[in-house]
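A lone chain, given as structure tokens: the form predicted on its own.
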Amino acid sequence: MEPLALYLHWPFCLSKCPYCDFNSHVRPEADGARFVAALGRELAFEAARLGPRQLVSIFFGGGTPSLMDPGAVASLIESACRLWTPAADLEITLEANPTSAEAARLARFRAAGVNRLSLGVQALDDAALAAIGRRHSAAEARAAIESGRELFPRFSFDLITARPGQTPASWRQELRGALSLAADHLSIYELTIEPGTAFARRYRPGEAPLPAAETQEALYEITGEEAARRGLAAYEVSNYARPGGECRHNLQYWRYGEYAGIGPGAHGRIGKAGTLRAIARHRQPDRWLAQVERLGHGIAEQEPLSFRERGREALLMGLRLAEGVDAERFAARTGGSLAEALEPGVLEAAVAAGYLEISDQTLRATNVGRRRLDALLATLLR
């Protein structure tokens, strides 16, 4: 059976972070039970049309899925494992925020079947947390980290770097403290000002008080150095893990495997009848909910992808990984070879510049190249 990763989107948050451009909504009046029922109905619809699959991961993302009722999480896990064949090492991840109220529910999520926790810590400094609009304190974050490590077999937390006023020295100190608390995985993302966010409305283009490009490069180098000292390798641009601690759900994305997305705004990549289809659900929660209750699904678009589109996605995702893009897997997933997808002159120049490395079996980006993927792919693809 074709391996399948399952993503379930819970769109609601207690507040909207000023940097966040995810499909999240502050809706304290939302009928949680009604949305959970719709997730279950859409899950059944997806299973009926996909047929038998081996389920390798379940990921509850958002939004803030730790606001869900743990009993509802247990019910959705049970349904997914009944509708598909769960792998023996099925990974079940839930994202959570480290506020005291949410941290108090972690044991119930573990009892519900979640075996991997991802905490949105973002910073371990109270001033930095306030500056980026987070609702928890550094003390709450450390307490939630300790609880997460005790309760869950696998555990990760996120940090945001390249924050306003951040220096290499302050980041090294903060990162060392974070790594002393880390288990087998750590995600570290650079702060960006995305269109449509509160930060974008606050700052004019180019005026956001982010560190200079040279400082951002130094912060990235420090992250790799300090993580390696603690035994965590950069297996992806923004993710560090000890061997075996990699996020299997995200690896399914980055290796361009198949995944189904359930819930408002969720996306999927599903193969059928020799094609690969891009599937997107309605983003607006009420519109998604109404369509699910009427039709059994909230699909807004589903389109077959051309070879060029498949090639671009496979390279954009795969070159983020330290392991790179496997030539055989690329051909199986896209229907064409790497040679057919790439401009030979641009490839030769990128290799000569030290951005890419290529062999008979693998195309991979170097550390420098992984920082420049968007620019590379703009000219690299035929």
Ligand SMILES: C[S@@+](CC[C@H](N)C(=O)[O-])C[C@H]1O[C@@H](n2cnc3c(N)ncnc32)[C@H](O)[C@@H]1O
Contents of the next structure:
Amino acid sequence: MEPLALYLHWPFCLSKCPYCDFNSHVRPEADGARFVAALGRELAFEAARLGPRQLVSIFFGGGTPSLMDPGAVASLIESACRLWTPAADLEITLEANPTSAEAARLARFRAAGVNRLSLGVQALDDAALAAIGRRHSAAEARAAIESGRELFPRFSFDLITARPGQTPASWRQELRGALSLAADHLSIYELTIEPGTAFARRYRPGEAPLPAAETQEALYEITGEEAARRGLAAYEVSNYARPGGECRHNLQYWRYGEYAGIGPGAHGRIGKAGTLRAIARHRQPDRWLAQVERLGHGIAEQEPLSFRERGREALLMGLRLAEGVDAERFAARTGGSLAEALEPGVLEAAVAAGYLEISDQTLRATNVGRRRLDALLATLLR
Ligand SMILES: C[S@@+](CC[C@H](N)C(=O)[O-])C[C@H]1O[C@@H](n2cnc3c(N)ncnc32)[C@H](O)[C@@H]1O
Ligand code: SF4
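Now that the form predicted on its own has been shown, please provide the structure of the form predicted in complex with the named molecule.
First the chain shown before, then all remaining chains and molecules of the complex.
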């Protein structure tokens, strides 16, 4: 049976962080039960059209899914496991915020069947947390990390680096503190000013007080160095894990496997090679809800992908991974070979320049190349 990962999107948050362009909305009066029922209907819809699959991951993302009713999480997990065949090592992740109210509910999510927690810590410094508009303190974050580690067999937290005013010395110190609290996985993202966010309105293009490019490179190097010292390898551009601690859900995306996404704005890649389709749901929560209640699904678009598009996506995702892109898997998922997808002259030049390497049927980006994937792929694809 083909492996499948399932993503469920919960689009609500207690407040909107000024840097965030995720599909998240502040709506205290949102009718949670109606949204949960609609997620259940979309789940049944996807299962009916997809047919039998081996379920390797369920991921509750957001927004803030830790605001969901734990009983609803349990029943969605149960439905997914009834509709598909759960793998023996099925990973069930929930994203959570470390405010104390949500942290108090963690045990109930564990009881609901969640076996991996991903906590949005962002920073371990009160002034930095306030500057990026977070509602929790560093002490609350530490407490949530402790209970997350205790309660869940697998546990990760997110940090945001390259924040205004951050220096290599201050980052090294903060990161060492974070690594001493980490279990087997950490995600570390560089702060980006996304269009449409409060930060983008506050700062004119290029005028945000972010660290200079050389400082950002230095911060990234420190991250890799310090994580490695604690046994966490950079297995992806922004993700660090001990062997076996890698996020199976995201690996399914990066290896260009099949995934279904349900909920407002969720994306899916369904089918294989010649039948692979990109599926997108309505982003606006009420529009999505109304369509699910009317038609049983919130799909806005379903597009077949051409070989060139499949190749571009497989490379854009796969080259983010330290393991690189496996030629056989690439062919199985895209329906063509790496040689058919790539411009030979550009490939040769990228290898000579130290951005890419080829070995054992694998195309890999070097550390330097991995941070320039968009530019590389602009010319590398035929
Ligand atoms: C969907 S959000 C996380 C879940 C949860 N709502 C939270 O905020 O803790 C996923 C992660 O993306 C990262 N993120 C979001 N916007 C970002 C930005 N503009 N720059 C860098 N990282 C960002 C944060 O680390 C965040 O934890
Ligand atoms: S970062 Fe998380 S809590 Fe903040 S608005 Fe985005 S999804 Fe919501």
